[in-house]
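First, one chain by itself in structure tokens, the form predicted alone.
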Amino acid sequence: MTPDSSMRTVAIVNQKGGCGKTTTTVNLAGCLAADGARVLVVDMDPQAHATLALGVDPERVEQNLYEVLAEATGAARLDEVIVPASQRLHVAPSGIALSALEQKLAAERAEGRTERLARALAGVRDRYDFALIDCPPHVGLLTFAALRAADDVIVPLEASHFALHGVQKLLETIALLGERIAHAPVVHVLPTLYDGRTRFARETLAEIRRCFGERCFDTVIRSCVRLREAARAGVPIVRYAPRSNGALDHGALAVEVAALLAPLDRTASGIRAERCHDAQSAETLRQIVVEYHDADARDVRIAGDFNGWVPDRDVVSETVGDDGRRVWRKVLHLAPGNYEYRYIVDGEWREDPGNPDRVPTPLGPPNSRLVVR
């Protein structure tokens, strides 16, 4: 079965449990939908944890995804299952009778099993841009269900040695699968439930970024006690507490997503993942220069919507001075005309200290602003 043409289909799978996967799913839905993105959180976990995480009460809904999956004609009826839980964020919720899926399957040949959800979603890919799925805390129907139907997959990876080992299984495995069934998902690793306050947390990180290179992402989520608190109250983080950690994080990701992984036939309205200015253009470039001043960080990255919020695309970087007076150096070459911006500290997003000038955002924290004539 061909991938959706136009809706991103993204599977966030990990089969440990607690290293974020529903907080990952719900808060990145979240910050996509509040940046004018159309998104549908599509919680494949019995537990249901991400659709009670949306204000949805699974005890209360008349049918859910056990009734779309376990028909052979089930898969025209994902459009009646589907529950508004904001304003451009929907949920296709999960309950109980979800885990007995496999037993009502079983003498289904594979292929067949597998393949139902990525029917469902088809039917509705054109209401959406972006759909996330929620995968249980382990490898099963369920799981290779979610990930036969997805573009991407997101891996949600505590900072620690043995949530390191673990993926690397999981890595595996989604590479059997796609020898099996000739559909591989592109992977992405997200590091959470980070402390960077602890050296064991930093050094943990930087052995992730080795060890995943280009498949890590830029953006860190770090630890907090809001995301617990949002998930409680049922609303995503940026509408419980759009000033903390949790929110920035979150914002700060779906920036990114929404630059790695847009729509395949359309960029999500409302979310800036194209260069506003082409490197062709007929107006003479100028070279422009910039500079983080920062003796303890590790890694500094500058993105923008000069460079598709990819950080440091199109960059040429330096890092220069000793471990007490590091300077980071960009050198851009841009057209004349506003850039806004921010630059990537040892993985949080962060204003320009150095530039007063910012533009205020949907997501928390601003843009700096780069006015170049």
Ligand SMILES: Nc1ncnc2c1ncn2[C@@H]1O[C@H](COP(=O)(O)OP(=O)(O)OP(=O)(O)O)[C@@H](O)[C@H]1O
Contents of the next structure:
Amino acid sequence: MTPDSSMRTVAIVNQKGGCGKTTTTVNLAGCLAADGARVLVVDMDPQAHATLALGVDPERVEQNLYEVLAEATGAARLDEVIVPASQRLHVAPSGIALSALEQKLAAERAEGRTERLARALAGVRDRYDFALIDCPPHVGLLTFAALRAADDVIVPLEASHFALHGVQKLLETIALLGERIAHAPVVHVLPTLYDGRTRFARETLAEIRRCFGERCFDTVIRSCVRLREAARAGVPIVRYAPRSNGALDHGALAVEVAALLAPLDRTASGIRAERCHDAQSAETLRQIVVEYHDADARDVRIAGDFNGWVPDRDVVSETVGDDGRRVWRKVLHLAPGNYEYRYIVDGEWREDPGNPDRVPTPLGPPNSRLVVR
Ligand SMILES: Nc1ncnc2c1ncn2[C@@H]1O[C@H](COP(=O)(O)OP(=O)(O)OP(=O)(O)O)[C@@H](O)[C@H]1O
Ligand SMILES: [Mg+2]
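Okay, that is the form predicted alone; can I get the form predicted in complex with the ligand now?
Then the entire complex follows, led off by the chain already shown.
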């Protein structure tokens, strides 16, 4: 993940309480930072749970987001209230005063009120790769301000108490807001608190996938008691219990989020990311995202040890940039081992130009090799 001046802002939103918003925000942030990204957590919930879960005592900070958002003139700048939680992970802390923001700004024009957070974030764009905004469990000014600032939205859905009606209402609200302010963040849903041992949870997960299709992350966050402990200890799970299911799942989510949202490297091809991912399989699998960049190719497939050397069709392509440059991407779930593979570009078999690891073959050019640990 290379640092880039275009920060991606992601709001974690659901009006339902206790569905994992704060857990997602803090631990996704922890994993993105562990992977080398510079991350800002923006705690827009007056309960300050994200602030606490990052080891910052909201009672002890001198200024918080209220000072940034409440005063039109003489306000604190966002960078003045940010505190470091670890090297690449910073937090803009919340405090109970934030609950009074709506009342304080009641007389102001709706647009002016909701735009302040977006403006404040614009001032730190070059310092972070990601800003993750934790929202409170209701849809009011604080959530609207977060949606206004967001490029993307993650809606955590509790896999055991999934109420489609409530989620649809939320998606309608986001769409309506989008129309009103001509700003439409991309919405993704994330199944959380999943316990695969119960049939009910498995059925609910299947229903979530049916309802949301492409909008649903592949990653599922399983129930994991270590996540609660990590929050209490004030550190992200990747540092508290790096081998726990909670760390593996948030690591897989970080890979997905980075692949979906990060500015694409437009010159290199190759293997984008590697992380543990075993949410739906008894076997421990790794999630690998392979990417092939080519301006002129019309059809790209991949064949290798992992698919019996039958060229796969589901290499998804996406156009990047106005000049039609394209990237082909495929997500593989593989057990640890060595795999040889080749791309088939417009019918021609080629090694992966972005992967220097090659193995000679007896009859022709070398194959590319993928080592999954
Ligand atoms: N995957 C999980 N496994 C175990 N416990 C979890 C998991 N996700 C969240 N929890 C716990 O469930 C509780 C609620 O989670 P969290 O605070 O993240 O939800 P929230 O949506 O932010 O809640 P609120 O709406 O109050 O802000 C917390 O105690 C948290 O530690
Ligand atoms: Mg919360």
